[in-house]
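In structure tokens, one chain follows: the form predicted alone.
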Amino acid sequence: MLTGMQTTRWHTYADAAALEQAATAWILEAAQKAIDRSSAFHLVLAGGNTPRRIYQALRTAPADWARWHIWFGDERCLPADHPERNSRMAADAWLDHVAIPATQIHVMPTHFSTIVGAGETARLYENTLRGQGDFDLVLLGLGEDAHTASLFPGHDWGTSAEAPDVLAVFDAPKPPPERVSLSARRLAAAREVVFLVSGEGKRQAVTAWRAGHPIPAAAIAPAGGVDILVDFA
């Protein structure tokens, strides 16, 4: 169920290439204006394969990293070091080659999952969340079934306003099954919120997006809008 209208601006790039330059802009400008505004920056991650080369982009990019702070926006419940864990990619593409202070890097503990289980787990990221205000800026992808972050159709996508802020997720309909996502209605609480939306592959879930459908990507309705990067027309 959705909550609230979501406020859709629509960027389209000749290809991928042009996107992910774009999108490394939009994060580095975002980066400023925060630190200009408050001496630290607030980024939320996104994982999958999209934001791979943006990443990559920002090791050499001119960049204040002692004010930077890095939250993820999902999380499989894998070893730490496995290489399909949304943290080890950011990891091994960019936040190990800067010099962001480690404090400042905050992994959801998905790690300790066969141990604890994925609804403590979850409770872990909502304690390392706590007084934490509204990001600067959150990253968001799109899968082909219209997806973003761990919310899948068919699930809850925590957009109440007693939503908690971090969601445990047992049967994702893609391997693993078991994962940990912020909800909607914590993903909203941003200044900006940007989609990565790149390939063919994502045509159906973006013309049901445009379509006003009820998928989980049009579940993030911030106040000020989302912007949505495509790299097709």
The other form holds:
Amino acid sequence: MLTGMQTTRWHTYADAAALEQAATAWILEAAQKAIDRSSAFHLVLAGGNTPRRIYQALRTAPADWARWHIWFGDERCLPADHPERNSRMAADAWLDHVAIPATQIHVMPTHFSTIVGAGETARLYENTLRGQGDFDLVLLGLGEDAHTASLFPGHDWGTSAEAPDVLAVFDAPKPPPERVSLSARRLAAAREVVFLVSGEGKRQAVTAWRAGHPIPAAAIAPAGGVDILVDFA
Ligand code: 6PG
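If the structure you just shared is the form predicted alone, then what does the corresponding form predicted in complex with 6-phosphogluconic acid (6PG) look like?
After this comes the whole thing, all chains and molecules, with the earlier chain placed first.
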């Protein structure tokens, strides 16, 4: 069951480089607006490979890093320095190279999941999130099966008003099977939500999305709608 209907704004780019350039500018503009408004910028990072070059471009951006706060939309249950972790990708590409205070980079502690399990790890991140209002910008990817974050078809996406902020995922079809994800409800508690969709492999998922199929990406329904950056027509 989807809560509010999702409003979508589609933005088509000629190729991946154009999409990445637009996304980098979008993030920096959102940061400036947030910092002008509230002296802080709360950004949720997307995982996977698509954002990598965007994060690398941010490494040299002229930004007021002391006012940036980084959250993660989802994380794989892997050791802290595992190369397949979303937090590792973001750190290697960007976060290890800029002066965002470490206390403002909120990594999902999924390295504990082998000890306390993904469920308790989700509770830990909920505690970290407690008191945090709407995010300023949420970045999300799109899987070939139309998943987003770690919200997969056939699983609980956490769309209801009572849904927790953070979900444990135990049998994800995209390895690794254990993950932790912000719920659809919490991802939508944001001023802006931008999807980064690059590559022909996502065409079928985009077609399903545009046709109104009840896919995980379509369950993210912030009041302001979502912007979807795509590099194919
Ligand atoms: C993950 C990501 C996932 C990703 C999509 C797209 O942990 O795998 O959070 O939601 O964004 O699968 O991945 P690519 O950008 O690599 O295509």
